[in-house]
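Here we start with a single chain on its own, the form predicted on its own, put down as structure tokens.
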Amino acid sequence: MNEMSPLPTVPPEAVPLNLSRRSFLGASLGALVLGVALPAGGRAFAQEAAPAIVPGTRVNAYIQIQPDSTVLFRSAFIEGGQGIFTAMAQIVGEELDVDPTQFVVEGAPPGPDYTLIGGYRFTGGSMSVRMSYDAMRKLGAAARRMLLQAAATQLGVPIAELSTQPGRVIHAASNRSIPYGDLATAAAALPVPTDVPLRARADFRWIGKPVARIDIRDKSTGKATYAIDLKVDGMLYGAVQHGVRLGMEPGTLANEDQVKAMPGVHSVHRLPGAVAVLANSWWRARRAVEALQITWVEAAPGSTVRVMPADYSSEKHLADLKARTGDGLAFETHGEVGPALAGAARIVEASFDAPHLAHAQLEPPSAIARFNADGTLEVWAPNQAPEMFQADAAKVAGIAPEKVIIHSPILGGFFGRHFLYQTANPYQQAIMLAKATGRPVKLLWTREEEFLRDALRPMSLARFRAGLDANGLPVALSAVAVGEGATGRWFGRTADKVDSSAVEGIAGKVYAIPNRRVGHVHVDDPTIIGFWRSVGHSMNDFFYETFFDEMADAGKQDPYELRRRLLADNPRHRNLIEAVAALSGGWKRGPFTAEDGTRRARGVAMASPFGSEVATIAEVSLKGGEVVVHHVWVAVDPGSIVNPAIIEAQVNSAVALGLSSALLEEVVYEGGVPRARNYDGYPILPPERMPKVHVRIVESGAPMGGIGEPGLPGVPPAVVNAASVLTGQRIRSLPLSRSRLTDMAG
């Protein structure tokens, strides 16, 4: 990151220090924590003895019984609409005997009590209750173990005697009970206890029902509160312009004078890449940040910024990855594919693209940042990472990272637009700012900036080869993905290894075909990239999936009896796509005509993405060269569950997602700018374009996997499979809006 021009600066010790929220809470004389209290700031546990500390076993790390009785939960995952903080009140309530809807769940602040995946910490890769939800249990059944301790000294009774309901300790031989807020003083004093059993499965109380979200009455009432939402005392607002290609800096500035003179501006400001005014509202920082006349100049040569060349269009890129040859680096190789390619009756052979994708969520991306007297620095942002935030926090602002206190508000939309991107996210500009005038700075990016700098999902391509044998039945199948994966950009790649979420929906394909490999060829893609919903998933299944319906039309098969006969060996799977097909009231590919008199078609498809299996059966008709879906049937098996109300929820969700990018997004560039600065132009999902969404939930028992991500990536080509039977042509390149689509039958 380029350093912001120089700028005066006013010492840490001269801000006025004022507790936040999450630090009151840590300092509340009246709450009482299973262990040793959290010291105000919230960043308790965050260096300390850090050796020693095992994730997800101190209890005191993460429940604060209060006086009430009620229960407050840090979570190591953020809420961002997914239901985690829920479930986490569930799992942990399960085991700790207390109701989910006595839980109050907040975010947790960095430290390593809470890297709970290999010891890291993101909320993401559908990852977050099926890595800690041994973990949480352990840990609710060791706090209710301590209150039941507690409970025996103080009642004079050997614990084998006392019990629990929701919230109080019984002994019911002398009619006794106290409430937990009781009795957590002196079980704090208490060494957490190891190898505590578990509830049994079939005493199950919350876990495995539809318990209601602890968080919607909130949401539903306006109540709950977002970054956007947030103030501290003394703020200044802030507005940005950014340059409109990656690689711009701001040169003259024509009429900063008359700028700074307009009602309510307290400063305008130079930063990498943009233009920041700060006001005393943020309707004045934007009026007046959109008033400059900026000249923007072409990055500096050997600059660290990545800069996006002024020729780059997606026409040229895609034509880049179209102009890729060879069969790439093996990411996955079973049998001979050569030879018995060589050997086949038939040779079936296609290539797929998919586009550039926003995130496009509801809330802009904001931040405040705030320099503190103890020479610490906070920092509110949305964020699926808070140790990452916290130490790139650090080093914009030159401080130690146990001195950056990381803020995590529950996320307005993410699926993958809160991690630590390049020129992404307004928290580091907060920072600058907030430096540069000894204020607390709040920065809100307009929609417009918004779809200027989001981390997009790649744009990609794949070729495909398959060889039939005279029965038609597959016996070699060839695939090479062609583009860039978000896993290697953030986290690196070697140059003879394979980015799996460049390949993920390709690779891992259960099918018995016996004869497969799947390779890459890497292809730098200019733009910023990011994970986005299902990530590799959202286009790699689209691609093979709907080449798996081309092979089977080509050697005459049904495509969903072809996916059961290549299934036969491996019943989860097998098991899913019938189930799904039961749902539908019974597989017809089609066409037929509806009781609408409407002429439809279905398509099927099969994903595995995040530890979880599922089919999808889509049903759609033609009106106007478009294509209308009537309904979509999902049966998934993430082998067991936590909350079938969440995953419902969660599912038709990400058929939503899921159809949208399928009939409507693209991201484009056309001279090195996106297109598109708002919903104007890039249009998602209307409700009326909405399907009749049908969840069947199979718990086949094996381990359990996600469930925030794996709905969306069958949805693309069971619509497309369905649309090509209509149409009598195969559809190979989204967003289907491209094209005006005619029913072959006129």
Given for the second form:
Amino acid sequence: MNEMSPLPTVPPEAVPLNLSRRSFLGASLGALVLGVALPAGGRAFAQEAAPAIVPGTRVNAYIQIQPDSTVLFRSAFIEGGQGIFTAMAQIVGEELDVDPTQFVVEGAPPGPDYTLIGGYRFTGGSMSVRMSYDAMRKLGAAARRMLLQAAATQLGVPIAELSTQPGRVIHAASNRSIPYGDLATAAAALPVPTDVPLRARADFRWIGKPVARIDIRDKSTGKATYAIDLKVDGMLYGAVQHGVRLGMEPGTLANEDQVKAMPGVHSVHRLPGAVAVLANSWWRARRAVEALQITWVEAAPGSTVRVMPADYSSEKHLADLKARTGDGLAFETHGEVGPALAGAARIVEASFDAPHLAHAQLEPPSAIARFNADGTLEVWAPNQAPEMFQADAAKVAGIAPEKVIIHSPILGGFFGRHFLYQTANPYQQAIMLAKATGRPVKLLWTREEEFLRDALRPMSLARFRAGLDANGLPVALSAVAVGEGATGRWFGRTADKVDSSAVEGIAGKVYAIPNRRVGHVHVDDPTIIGFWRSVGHSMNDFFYETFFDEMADAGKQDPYELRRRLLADNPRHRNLIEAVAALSGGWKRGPFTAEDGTRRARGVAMASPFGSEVATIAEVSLKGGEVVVHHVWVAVDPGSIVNPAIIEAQVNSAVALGLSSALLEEVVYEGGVPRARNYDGYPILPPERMPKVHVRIVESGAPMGGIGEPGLPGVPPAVVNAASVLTGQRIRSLPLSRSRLTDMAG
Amino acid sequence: MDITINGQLHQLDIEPDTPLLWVLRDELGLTGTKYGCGLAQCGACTVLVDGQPTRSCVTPVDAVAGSQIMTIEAVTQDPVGQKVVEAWVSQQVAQCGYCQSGQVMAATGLLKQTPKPSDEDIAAAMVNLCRCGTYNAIAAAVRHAAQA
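Given the form predicted on its own above, produce the structure of the same protein in the form predicted in complex with the partner chain.
Time for the whole complex; same chain goes first.
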């Protein structure tokens, strides 16, 4: 995902323009948006539409100032906990001169105004702020200038005599002021200015400050509304039962008549790979669909869906990955790794693996579909990519994309769950059911159906071979990742090019090892795979950074000092690893005895994910065969920042998820079926296993990087490196709950 | 069947074994209480039944007829609940927010019974899952509310 597409920011020639003045500020934004006919699919239409809409420049697509001077802001990015709505209010509010607390932010509908990521739009890759920061500042500044111009006309004074205070225009000379809300309509008649200077960084009131989240009170009182909470008039509630393996189709329904007679049941429907019941409440629909006695038919030869083989198991797939030897297709090479390995004083080799993971976000997926009398289809669905959902919904419904209206509610957690994953998304079923019944349908998957159909983090394996010189320093490193990347699965893969999402975190490392090669061996993953927070980094940095400690130990080097040494010519990263060491009170590997008498050790890891740089230290002990993580220290350098409080919260969150993956999580298939269908079989990090998290933000001034994901990849290797100090044995497979760990000291 | 939610009596014509969660959400439109797992694993559905934190996804509605049920929609009408909400705001606990209704109700239940909880009391009571990992902020907010 990080390198899914070339990622230009908004081109410098991009200037705000107002192509639809009638709808600017105060008029109906909804009418405007629906009035723009949008073919789906990003870049194509920036080129075809005339005149071209430059994403992020049309003030009216984003900003609607209300009569009470509050701002309704349509965000190109969807809020799912990462704080993007607050960040948008800070960035736009800074230039518009409106306090972020006066913003109401919503997910924007599909449309070319919002395709801010190189002509595409998605909420992911930790890209939202860094891809839109400049454009959103210009947008806010342009809107403020229009309000000033409207005030100048109304007051009959030169614009130069006017200034603003949050939410109002001030004419100091006459001691008059006008609230923005009273100027919104007049401002709508004005052209969008193109040359508005931006606020000086030294004058920022909100950008860079720990501004409170704008959604916090609603989320503390049950008022925040997620897809699962929505209701439309006349809707039926739907529940489904899927075939346990993809490709299976429903055959006979032995008790269909009895089920149809159950309380509240409206109808029973066969769908591709599933059976649905519609009823007048979701509980009744669920009870009925689970009562159905369905005979499932195996996929016919030539089935167009991806068939899950009946003999598939996680164990078998891991064995397949292990059996695929060879150096694979090269992704990254420096120097000559072959001769350097041949001439090395010592060779270190190891192989690592990591399992499939589920997203396990707390909000189960749902969707509402409604066909309207005017021929449009409305879909309310959790999603990270409205235009992609729009295009696909149109195909399913058999109508033109511009007839599909996508609503993008806030997400009850996502972590990569809500991209377009076809069989992993319920909205297609909702559309089919709405079409079949002529009624709006709200479909909700049970937690069990969610665990059955989630798009998983791929299983992966990596083999390393390092050459050390006579002093124990690495002179060559060959790494081969084996498996499949999510980007290639969903956005196309070519046989002659490595999918970067499969190798990121093994490639792109910053250590000065003169000869190195990163290769990839592609093996189709039989499951439905997807993006999982920090994507390839979530496992590849574990592979690399734990192998790094193995290299260090083999060469009799301290792993922290070896990292520092290999960063000698790299001030940004050397500074960062020293920052995390200082944050933890100075590097000490241990083992050492803590004040409470436990025997502890620390591990360190670095990662370069999503444009940011991260250094992580974890402190662990062992208890009852399990790892106890006491502290995690994280130094993160995203270049520059918007909200330090949200960054700290995101790092806490990333630590929790990274730790959960290291300690507990694995999706295990047997007989083509996942063993766990709820949290009882797929434990996620509980509160009692959450460590203390300490965060230091380093603003190096480098180009702005991401925040949502970068805190994660360093956690599993830092924890495992620390645990290995105590056990005296290297750990090369996750999760740690598979092994009973014992302290070598007894 | 009669049940009392947030001090208000509701007459329902519904199968008696319907989980309280779905009565709240689909029959009464009280969607602040969330469905997460349906198995009492995650706690997103936590409400107070006669002051006790209770997982409504596995509680048949007829089991709570005659009880006082408090949901997140009424939490600020309760003085302890109000303190908890203010602590949740001041500590900026929520991220995605989906589990937080249940967390706030669990904390309210704890502080109603144990106004000055120890860290162990907090750990024993605050066991709901949060996939965003807001656990440290949750514990801080409970301590904060207890001191308010």
